[in-house]
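As a starting point, one isolated chain is supplied in structure tokens, in the form predicted on its own.
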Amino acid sequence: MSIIFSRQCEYAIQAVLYLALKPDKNMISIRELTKQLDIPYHFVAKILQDLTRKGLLVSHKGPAGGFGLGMKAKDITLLQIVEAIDGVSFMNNCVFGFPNCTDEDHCAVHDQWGKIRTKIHEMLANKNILEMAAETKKVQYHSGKQ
């Protein structure tokens, strides 16, 4: 599990990345996706529905149905996926969980965490799925096999 994102968000990022590497207009079944990525079927089904409601994915029912990207991979940022699943409250919250951590009344790492938050936000907002798909080396994303 990552330090910042929930397990749901991790799976969402992995699923969208997998879909980005498939030919355009190719619908991928949840079964194929979960088998290739080795993630739980029922858990991912809800995540994919959430991403579909947010417009990041499209879904079609039936034998040739499944899920696909709802927009071009270059137009989907990591920030959009994180917002859709986890929200971005971690960008405003104190790293220690203090309810009122402000510039005037702050915790011991307030300034350092602020710089890290800014860098994280920049990375999430500036990194799109097309770039990530091109840069990933994970075998299951490229060969369809694990």
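Residue numbers count along the first chain shown, from 1. Definition used throughout: the rigid core is the maximal C-alpha set that superposes within 1.5 Å between two forms. Since the model is a prediction, treat every value here as computed from it, not as a measurement. Compared with the form predicted together with the DNA:
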Given for the second form:
There are 2 protein chains.
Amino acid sequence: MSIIFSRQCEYAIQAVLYLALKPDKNMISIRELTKQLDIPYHFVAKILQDLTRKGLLVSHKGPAGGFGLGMKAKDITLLQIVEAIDGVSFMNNCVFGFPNCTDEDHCAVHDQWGKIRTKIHEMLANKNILEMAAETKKVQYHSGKQ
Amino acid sequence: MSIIFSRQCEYAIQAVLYLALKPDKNMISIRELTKQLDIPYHFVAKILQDLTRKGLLVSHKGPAGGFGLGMKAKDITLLQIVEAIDGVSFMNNCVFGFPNCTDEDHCAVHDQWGKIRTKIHEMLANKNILEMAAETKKVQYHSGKQ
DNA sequence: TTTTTTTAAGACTAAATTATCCGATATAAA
DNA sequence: TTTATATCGGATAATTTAGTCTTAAAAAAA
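Next block: the form predicted together with the DNA, after the form predicted on its own:
Let's see the whole complex now, leading with the same chain.
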């Protein structure tokens, strides 16, 4: 089983995107968000709290409380979310875990993987949540009932 | 924490490469292999047994027994090892786990990730163990004592 | 034939990740 | 002021992945 990003990271991105897709200025509760996205309430609650501590989201307690974006959607990139949750150690580590794999003295796929890795980094850094939302709006939640 | 391949898969590739780098026709014991590569004996034993069942390696019990390549080094690709251990589900799944992410109706990074994923697949499919060994020989085990 | 060496197989343990539960705190509204 | 609704924080449980241990079986050599 190969993965790229942790499940936490997947949920984080889905959640931030969900907040960006909500047109109104009201805060969104964990309950609504996790129900609509069909992801686990308590687990995601922790992730949202984490993103709030790191400034990507804002939160408010009490009735009519919830979460919202901590900055303009166009100022939040995928990279920022990945950095906040998973970190970007994949940018430094050998893809097959070879020891002694450095830029001078390296494994046989080092350069090839280096290029791919750079592409991934660009994808994350260049895609902001506003674009994500715009491109997702039409396709994502059309089967959602109220 | 982001990863691409499981630790099992990393060890598998390192082990197969070690076998390919051994010039002689003798079989290599788990003990030697794991000691030289500094990876866990029992865990790797299981992986080698798995690769043997799948035909990538051959094994022989008893004194002077051990493991060897199950086919010519040039006929073993990285992809075959990854397929045997991790599978290639990353070729099909949405990189951020979005549900409803299909070719027709997809998330905002679907196409971009699709290209990257293809590059990864090419890297794995086009690199065989003979090449790996040739490119690794000079740089990998130069600090090995015995 | 006995001993030694090695893989084979399965049970077991440890650690990391994912997920849940509960009590406290803040806050808006009744 | 009381009540209901949220997040916050810490403990706990479940699952998956990583790693260990022990016994059996095969095979070569003594």
